[in-house]
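A single chain, nothing else alongside it, follows as C-alpha cells in the form predicted alone.
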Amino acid sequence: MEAISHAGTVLGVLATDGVVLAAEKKVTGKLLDLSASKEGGYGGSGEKIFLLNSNVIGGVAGLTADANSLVNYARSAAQEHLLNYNEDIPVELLAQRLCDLKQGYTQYGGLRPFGVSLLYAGYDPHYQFQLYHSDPSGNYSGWKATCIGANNGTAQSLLKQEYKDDITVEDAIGLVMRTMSKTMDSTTLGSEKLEFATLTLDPVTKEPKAKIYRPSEVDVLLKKFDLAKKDEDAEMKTA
C-alpha cells in the first residue's frame, strides 16, 4: 500500500458516452529514450496506462513490475474468454479474474501481495460504460469517478464537487485535466509527465473504441484547456 500511495496519480471519470483515464508519469528525465511512445505504440508507453482488451483500458499505480505481470495475466484472460465464447470479456468479469489472482497471493505463505492498484475503464453491451478499481487485497468496486496513487484524497474531493451524472466525454476530459493540474506533484503539466486515454463507442460500428493518446496529442489537449504551462515558463526565462 505504501508503494501505491507514493505512485503517480491515476484518475478515471465515467461519462454517459465514454470513460476517460489520465495518469502521472514519475519516470521522466532528459536522458530517457521516449522514441517508442512518441511514435505511438498502441498499447501505451508501458508505464501507467495499458490496453487490456479492445473494450478495456487499465491504469496502474504501484510497483510497475507487478503491474506488468497483472497486465499480461489480464490480456491472457481476455483472449481466453474471446476464444471460448466468441465475445469480448465483460468488464466486471475481467476485474474479478484479476482480483481472484490478487487474493490468492494474500493467502499463502512464501508469497507477497501484488503491490499495485488498478483502474479498469471498459464497455460491454449489458452494462455499457463502466469504471472499476481494485486494490492489492483483491477487493474491487465500481465508481463514477475515482483516483489512485499520490494525492488521491485531494483529487477525490475535487471530483466530488465537480462531477455530474450527465457529464459527456468532452466535459470529462476537461474535468480530468483540471483535476490533474491541481493534484500532480510537478509544477508544469506536459506530455512527458502525463498519459491520457479515452474509451468511446465508434459512431458507425457501435463497437468500443480505445484511444491511448500520443505525447503530441496530449500537448494539443493541454493547450486546448489552457494548461500547457511549459511555454509560459520558457517565455519567463527569455524575458
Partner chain sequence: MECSFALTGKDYVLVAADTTSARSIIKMKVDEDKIKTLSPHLLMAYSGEPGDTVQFAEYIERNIRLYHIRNLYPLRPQSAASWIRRALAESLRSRQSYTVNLLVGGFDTADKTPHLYWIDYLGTMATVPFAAHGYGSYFASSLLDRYHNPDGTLEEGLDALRRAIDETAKRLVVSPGKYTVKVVDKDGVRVIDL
Given for the second form:
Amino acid sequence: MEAISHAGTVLGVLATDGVVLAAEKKVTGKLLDLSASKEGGYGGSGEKIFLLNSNVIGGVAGLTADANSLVNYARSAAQEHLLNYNEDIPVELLAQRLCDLKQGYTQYGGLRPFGVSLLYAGYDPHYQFQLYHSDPSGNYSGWKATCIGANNGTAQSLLKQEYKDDITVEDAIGLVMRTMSKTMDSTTLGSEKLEFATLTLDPVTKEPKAKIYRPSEVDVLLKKFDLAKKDEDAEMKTA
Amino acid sequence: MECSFALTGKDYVLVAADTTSARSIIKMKVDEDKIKTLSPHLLMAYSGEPGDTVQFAEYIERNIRLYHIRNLYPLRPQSAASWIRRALAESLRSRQSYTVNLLVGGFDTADKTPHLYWIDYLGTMATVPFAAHGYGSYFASSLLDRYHNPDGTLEEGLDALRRAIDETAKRLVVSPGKYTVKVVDKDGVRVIDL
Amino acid sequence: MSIMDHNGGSVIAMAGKDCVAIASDLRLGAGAQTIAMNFEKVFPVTDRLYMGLPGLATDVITLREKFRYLTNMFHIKESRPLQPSTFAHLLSSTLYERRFGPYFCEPVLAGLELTPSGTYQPYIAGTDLIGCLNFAKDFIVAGTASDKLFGVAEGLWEPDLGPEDLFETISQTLLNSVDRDAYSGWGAIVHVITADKVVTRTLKGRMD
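With the form predicted alone already on screen, would you show the form predicted together with its partner chain?
And the full complex, kicking off with our chain again.
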C-alpha cells in the first residue's frame, strides 16, 4: 500500500462515448533509452499503461515487477475467455479474475500480496463503457472518474468538482489533462513524464478501439491543451 | 425416429422437437420435452444416444445457469453456442464421447437479434437461418430452402414449420407423432401449440 | 468415405508478384447433405497472413480458435506480428503434437513475409494433417476438390501476376474445380493480400 501511494498517478475518466486513461511516469531521465517506444508495439512506453485485451486498457500503480506479472495474467485470462466463449471478455469479469488472484495472496500465509492497484478502462456489450479500480486486497469497484497513486486525494476532489454525467471523450481528455497537470510534481508536462490512452468505438465497425498514444502524439495533445513544456532555448532567445 | 427442426424469423427463433422416448423399436414415452431452456433467452433442442442426451443437456444447462448466477447476466447466444460446441469437440476425443446433436436458438438481448446454431456430436457448428436433425432433416432442409423467410412473422414461421413436420409425418416410415414447439424472442421463451 | 471428406470443402492459395491470394468454397456438409452455405474456411492470422483450413469442420473450428489464441498471445507479449515463416513452424509443431490422433485438417498458408530490407515477399505453404510442411513457389491446394484444383491451377497459373490478375486466376481455378466436386461449392470467398491492404470478395458460383 505504501508503494502505491508513492507511485506515479494514474487517472481514469468514463465518458458517454469512451474512456480516457492517463498516467504519470516516474522512471525518467535523459539517459533512459526510450527508442523502443517511438515505433512498433501498441504505442506508449509500457511503464504504466498496457493493452490487456482488444477491449480493455489497464493502468497500474505500485511495484512495477508485480504489475508486469499481473498484466501478463490478465492477458492470459482474457485470451482464455476468448478461446472458451468466442467473445471478448466482459470488463468486470476480467477485473474479477485479477481480484480472485490478488485476494488469494491475502488469505494464505508465506507469500506477500501483489503491491499493485489497477484501473481498467474497457467496453463490452453488456454495460458498454466501464471504468474499474482494484486494490491489492482484491477489492474492486466501478467508477465514473477515479485516480490511483500519489496525490490521488487531490486528483479525486478535482475530478469530483468538474465531472459531469454527460461528458464526451473530447471533454474527458481535457479534464484528464488539466487534473494531471495540477497533481503532478513537475510544473510542465512532457511525453517523457506522461502516458495517455483512450478507448472508443470504431465509427465503422462499432468494435472497441484502444489507442495508446505514442510519445510524439502525447506531445501534440499537450500542445493542444497548452500544457506542453516550453522550449527553454526558445525562451532564452526571446528574453 | 427422432426429429428436430428450428428456424429464425424476424426477431424470433422457433425450435421444435419430437416428444417420443424410444428404446429400440419400442416407444417408452410420448410426452418427453427435449428442448431445454438454458437461460431466459436461450433454447437447446437435443437428440441422439439415449442416456448421453439427458446427461449432456443437464451438464450444459447447469453450467450456463452457473455463469448466469456468477455474472448476473447470461452468456450471449453466440458465446453459449461456442462454449457448448467446445464441450462436444473435447468430448469427441475423450475415452467415452457424448453422441448428442443439438439445435441452439437464442435471442441476443444486447443487439436485439435472433441466432440459430446447428451443432452435431462431432462438435461441428454452423450459423444457419434454419436447421434440422434426424431423418426429418432430409425433408425439412429442402422445404425450408423453398419456404423459409428470414424476415417472416411468427405466423409465417409456424407455417413453414408445419410444412416440414407434415411432410415428415407423410413421407417418413418411422415418423414421430407429436412435437413440442418453443419460440424465443425479446420477451423470453414461450411454448407454442401448433 | 474418409473422415477428411465428411464435411467437404476446398482451399487454394496462389503466389503473385508482390501479392498472394487465398480462397475457399463456402459449403458445410454432413456427408452428401448440405448443412450450410456460409461456412468460411480461411481465417486471418495477422494483417498480412491468412490460413485456410479444409477438412473435418469440428477441427477447423477448434484449430481456428487455438491458433487465434496462440497468435494473440505472441502478438500481445512480443508487440509485433508473427511472420509467415515463423507461423508455419508453429503450425507444424502444433499439428505434430497430435501425431497419433491428429486434427483432420490440411492447413494452407498465404502471406507476405517481411524481408530484412523492409519489403514484403510472397509466402505460401501447406501442410498435411500431421504438420509436414510443403513450400511452393506457385500454388497450394487442399480439400475434397484438391485433385481438380491441381489440374486447373497447373493450367491457369503463371508467374508474376498482379493483384487483379491473380484474383481472376484464383477465382476461376476455384470455381471451375468445385463445379466438378460434389462436396465443395456453394459460392466462394477470395482474399488478395498486398503489402498495404487485403481485398476480400465473396463470389457466387453455380449455386447448385
